[in-house]
Amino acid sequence: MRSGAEHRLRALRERLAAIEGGKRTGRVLPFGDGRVDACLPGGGLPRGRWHEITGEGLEQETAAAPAAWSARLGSRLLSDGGGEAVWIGQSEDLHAPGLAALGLRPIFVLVRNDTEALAAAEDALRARGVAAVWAEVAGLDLTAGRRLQLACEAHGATGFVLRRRLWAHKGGAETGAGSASRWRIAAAPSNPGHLPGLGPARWRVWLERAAGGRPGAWIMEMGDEADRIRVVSELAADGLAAAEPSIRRAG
């Protein structure tokens, strides 16, 4: 009896969180694949909120795969509704031609530490005409997370916080509480199919937490302009992909 009551209470809390998220934004960015959208409140990535993205292994320092995946996903925000993108970094290692190939041409802002990065992100999110903001930080606390969310709500811009350990010695709490979702991204082997050379970029994608949603894991692949990211297959608990079914659209 108690187990059933706890289950119903948990379901009610998740439903209320999903409703609250919908009140704040009223919009989502669907991946276009039920396996992913079913894990997210409202059937897609909530717009007008901020999302935490981290890497795995060495990617926790370089953030190459998280940057590429989030750039490809974020470019959909711009193509759907227009607006500018702003990328705030603490190093000059961002490869602008690579981002352009992913469909993103942001305004780049170079800062010295997490404090400056978060302050710049707030300003950018509050600026009219800005649709999406990326901020590379070692970490942020609950207060910083709440300030980012208030900035997102000002004009409905979406934030992507890329966690990088490269600057961890500069400070920064190890929590991203307050984000609408938390993702972990790693590179995956490409599949050239019947073509010579390398195939489209692929990523292992873990949705670790979503307010009002549930976790999930997939192999995703870079698509074309109309189909920016495709879901190739689901990931098992051991991180291995299941046999590849027909590819479905995912944003």
Second form
Amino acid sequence: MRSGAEHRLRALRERLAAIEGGKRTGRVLPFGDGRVDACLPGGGLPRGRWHEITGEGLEQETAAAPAAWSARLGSRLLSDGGGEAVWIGQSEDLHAPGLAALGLRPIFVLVRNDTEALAAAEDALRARGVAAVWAEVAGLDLTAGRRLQLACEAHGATGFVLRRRLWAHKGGAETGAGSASRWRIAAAPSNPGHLPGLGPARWRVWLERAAGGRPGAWIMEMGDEADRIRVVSELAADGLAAAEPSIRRAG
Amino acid sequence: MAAVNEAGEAAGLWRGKKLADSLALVPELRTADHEPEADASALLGLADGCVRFSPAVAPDGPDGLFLDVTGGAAPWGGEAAWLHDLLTRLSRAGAPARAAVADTAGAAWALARFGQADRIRIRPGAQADALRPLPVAALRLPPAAQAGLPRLGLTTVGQVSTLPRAQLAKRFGASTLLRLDQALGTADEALPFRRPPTPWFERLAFFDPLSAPEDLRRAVGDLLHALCERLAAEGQGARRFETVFHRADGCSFPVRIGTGLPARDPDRLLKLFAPKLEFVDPGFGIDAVTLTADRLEPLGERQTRLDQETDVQDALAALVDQLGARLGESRVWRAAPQESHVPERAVTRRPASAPLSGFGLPSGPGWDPERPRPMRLLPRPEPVEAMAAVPDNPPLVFTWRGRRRRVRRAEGPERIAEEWWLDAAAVPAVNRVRDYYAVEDGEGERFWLFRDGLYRAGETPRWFLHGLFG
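Next block, the form predicted in complex with the partner chain, ref. the form predicted alone:
Once more the chain from above appears, this time first in line as the rest of the complex follows.
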């Protein structure tokens, strides 16, 4: 009796997830840290979906931290699955050497407006051999979001939509809808330990919404070639990092 | 007077007659200023319009066109019908013309200008007979020869062609002989075709002019299928395709596409054409569509086994072409390192269809990973107000875009000398040096700042923000 109810409950959950998530590829990009992966359906960033990434404060215009974080995260899609990256921007300020240092050597596409950016993103996502697509747009509506999702499903490519408001854009942009997750990224002070200079780059990362998951906030750090991004600690609701265990070294 | 119309000729006027004399003869004469440039560009327009009759059209002088009809008249049902269609259309377009079809360009030129009829077609190999009665002017001779031959009593081509060749060359120059040989077909002649004559040409004509966009699309699709089938049969692919829409009123609209790699997949090529077809104005209807392929390269038969790598490369090339066709080819690129110390010049753009050696992975030639480079590089460095404790140190505080930031950590300097030798106007000076620092503020935001020039006593150093690390 009880097991039957559980069974039905599980079936219902699966159906719900299917409705929520559309056609699932099932593949995910795990962060490798239970604190983050537990918040995401399937234990990682869903692949074959698109994700919305915004900045904070001035970053909404410059979009450097969201770009860097997503580039570092997405670079794993290229080494894991193999394939090309395409980066669609509306200004020419993306610096290829900086991007290469994060592990990304994309095909650059320069567009004039959001419409062109979204159309180019759809084409790129649909092309075989493309593993990940970044598109910098001011905003997109529900229809555009659905179209992106359909394009992602063609070959399981993953989309990163960077919400960026350039000075040229006027008025309020619609909030992205239909994304598998929405993230807000801001810089965080680095911790070089006792060494002078800068430590590895850090970000405050808010997972604001995840279809089939739950929100969360963390401090993440630029990792090495193997792990790419490390989760340092959880972020309290007030935006302060939870106490970080101090680094101790023997000897 | 540079030109006279039929009514004028009937009234006894001719080209070259003085205007004052003409006005005396025909007081009601209406004149317009002669515009040679406008005439020349109109002739080029006409040449482009004639592409429907032959892919190879060359303008000749101020008032003539050469068309290469070799083997191309079959769709009309022979050269006679072809000639008829050509002249009918030209006169309908307001350009009545005379035309001749012959084995050689020289003979056709002569017959069109000096023949007995408006439209002449001579049998293959018959040019010697046909040219015999024509005046020597029909040979396109240099002016000295053209004036000199009649003075010797040689007024027809027939008379000239019987002269001993050596003497003719000695007296009137080798070019006279060459012109004669070109007309008779014993010497070749290269014509300055607007488009080089190509066998990669397809044409569709319609009795009922097309105007619906989907019809245009279907027409281009049919042409592409026909042409690509021939390309495949010869193991060739092309990188440039041009389709020309010929309107019933004589206007023509060329539409061109290019691909990064040689291609012959009609469906894919049609996709590249599709967005551009919207801008074709069909007017009262389009009655012929032509297609030419250019920049041919050998393209192997697609391997029957599923070759993943080739497949993916093809798909990427298709994507790059598609985006390039829609946005402009310069808007799709890959970044490659360039030997330069100056950050603005460290990146060069390569066509995106050329794959990286490492296929998608950050390998191949790269930038020095030991030198930190920002995620975003500002198009031009922005001046910041900065306070440094010691002039040679990174600033403690700086203000950028109205926000004051306290520098918590910094790394540097990395000294970069400006390449003043590349800029002729620049004067080599100590100031042509930038000291770059990567700094982090209290929030963790990272910036790429530089001090302009070396520190010198009594001078306030100027600081600029050049990039943002994410």
